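For reference, the chain that follows is the form predicted on its own, supplied as structure tokens.
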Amino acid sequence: MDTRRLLILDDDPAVGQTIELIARASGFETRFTQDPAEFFQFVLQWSPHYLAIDLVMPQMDGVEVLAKLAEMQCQCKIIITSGVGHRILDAAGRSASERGLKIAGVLSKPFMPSTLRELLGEARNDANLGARSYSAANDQQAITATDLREALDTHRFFTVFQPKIQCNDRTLKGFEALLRWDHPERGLIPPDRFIPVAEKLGLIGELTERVFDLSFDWFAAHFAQADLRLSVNISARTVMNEAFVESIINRCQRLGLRPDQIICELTETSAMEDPVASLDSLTRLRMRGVHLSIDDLGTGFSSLLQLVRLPFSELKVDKSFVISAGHSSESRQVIKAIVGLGSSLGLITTAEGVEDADTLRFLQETGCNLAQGFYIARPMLGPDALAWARKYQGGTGRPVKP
């Protein structure tokens, strides 16, 4: 695997020496500018897996640079570094996601070693999913419809699967299925450069299929006898298809598969897009036992009565408010409100992104049900996500018997 580059915009040198010398230590080949103009340069001719921007610098400040990366569609992991009160760090974390970006985390000045270390674990964990490392400098050109038929055809889609486990006693209870495709030329694409284009393009439908058939098939070989659970992701779109709902319940039966085993998760946003074209569709396939979850929550703008009024049976909060839990009395808030919520209704609340033990004790505490992220486990290959399941011990004491 070729060797992770870090790219570093600091008006500091002391800090940006620094920022290097912890990179290099965890094998990054690093750069580190004080100019922007070399900085976009360099973003464009060098093709960095990570950016670490400080916020406030004389020349253009971070929120700027943050604002024409999104402009350049670009796809880097980016570490947003400053001095500047937790709040403003959030914020500004959250408009950069808002506008598209790939926000790894902030970085509070002072900051510890291992905290840097945390956040640059990301691009370690590349390699263990066995495809090459997507960077936007590499791949300014439209994904296309015959990329992604090519793509289906040439089965380069594959899944990866992360744990879920209850908060309370730390077993597993389930896991999420990833979509990811690895291009020949253009290395590991994310899913939100793709799925957007398959929706545009009428490909939504067939792209599901393909995540239900390596999901369920892996699911179904190892866990069909046990209280496990798979959530697969779906678009507005294919809820709408009126074949949607005996599609899923047939692969259920075909494969000895439960279909309460089974979680369809749609984001706020899509769910959204036409509560009542959705409803019909979405209480179906609760009357036939799958489950639905509602993700991102916290993130959009929607009518908390039109989200109630749609039968779901488990929210999810957002990782970015989970990620920041630690530092930022905002987001706890933000969590304790969608525990509550969730409570109220009658829902399972999972959250996503726990990251250390301090977070999933919060999440204990707060009444939080599930939790799922790189503290417990990161995205693996199914065979990974086998392996990790029966070594598993949890609060139990007593390892997974798929």
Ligand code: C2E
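None of the values given here were measured: they were computed from a predicted structure. Residue numbers count along the first chain shown, from 1. Think of the rigid core as the biggest set of C-alphas that the two forms share within 1.5 Å after superposition. First, how it differs from the form predicted together with this ligand.
If you fit the rigid core between these two forms, you'll see the Cα of Pro184 move by less than 2 angstroms. Core-superposed comparison between these two forms: the C-alpha position of Gly256 differs by less than 2 Å. With the core held fixed between these two forms, Pro58 has its Cα displaced by at least 2 Å.
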Second form
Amino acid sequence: MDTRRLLILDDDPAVGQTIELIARASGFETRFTQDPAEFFQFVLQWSPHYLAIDLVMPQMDGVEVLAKLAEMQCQCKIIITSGVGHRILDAAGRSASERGLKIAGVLSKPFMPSTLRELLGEARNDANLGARSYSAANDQQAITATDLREALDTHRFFTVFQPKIQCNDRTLKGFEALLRWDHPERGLIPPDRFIPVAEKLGLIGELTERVFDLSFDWFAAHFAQADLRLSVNISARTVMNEAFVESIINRCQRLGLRPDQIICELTETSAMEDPVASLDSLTRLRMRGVHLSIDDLGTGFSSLLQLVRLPFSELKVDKSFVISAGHSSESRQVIKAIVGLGSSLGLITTAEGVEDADTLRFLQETGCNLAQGFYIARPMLGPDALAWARKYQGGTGRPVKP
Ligand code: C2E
Ligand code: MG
Ligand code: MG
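Counterpart to the form predicted on its own, namely the form predicted together with this ligand:
Whole complex next, starting from this chain.
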């Protein structure tokens, strides 16, 4: 069996040696250098299969190293390492992919040995060095950068659309686009499983663009002139990228949509990850007219301060409270409190996870603005959502049961 070779470039010997130890335990042959010149010599003479590259070094920065590797048309799988934060790591990963380099993933320092092992495990699988030996419990970790890339390239992602209605008169107000992955062997992989992996591997930006491609076109083709809005879920890491704002605005211009027909939903947890850096992008987005929603409110590391500080225009009550509203007075109290907060901050409040008529009535009485959930309609493929909307609007104005 051909031994895999991993070459490490890092200015910190402790980090380099730790990576070597972990990689060797996974069956890799390793070389470590702190010197970029020596690194390039090794690339040419030792023919490594994998490279682990520190982004920030005194003599040469990692971005330059990547640019030079791209010039050399390097075919190695690359693990980008650094302590500079996800935002920069993601940008570097994207820029490297755009230059044609093969990115195995990013390793944010300080890292857990298990994270590196995952990336190296992936590398070994990619190299066909044996059958996958992941247990069911590890299945989530078995989604690799290669899987995601292949799924993007072979168009295995698609979006479904779930309607949002107004609680008081039940009129249709818009749709939320939700991403699905139709895997040829594993079946439909839910977004909760692959979105965090895509975020970790630096592929979330590309995935978000794909969601834009799929959902904006559908929405514009049928609802550009309607008083309806399209909600898309955005990872906070996407928000860090300036290009994301322009991408939305350009799409609106090209497709004849008004920016205020678009709502970007951010999960509360991810929005809080780097609130300072988020602020500029989100403010710019709002200034262009796009709406901003805080998703899953009530879960994660909630911070009321951030809620006020970031320019949100909608609050989405997490479905865990809404689903249990029928039998839990605590959940009903939380919903009332969030609706009250939304109204005093001048924000629209939406409840997701409405599964029965009583809950919808309760939300209406509470003064919640919008509702979304299986009772109203399940997420549907574009043509089905369109047929549903026509039937719904043309009917009695009451919800059509799924
Ligand atoms: P979310 O944005 O909070 O989406 C709502 C989730 O609740 C969806 O799950 C939807 O199918 C589900 N849901 C809606 N109504 C009901 C109901 O009445 N009962 C129950 N039990 N569930 C209901 P889904 O599609 O599995 O999405 C899960 C999460 O994955 C989303 O939560 C969102 O955070 C993320 N996600 C989905 N699509 C994307 C995407 O394109 N980009 C990003 N970054 N994240 C996405
Ligand atoms: Mg959402
Ligand atoms: Mg949600």
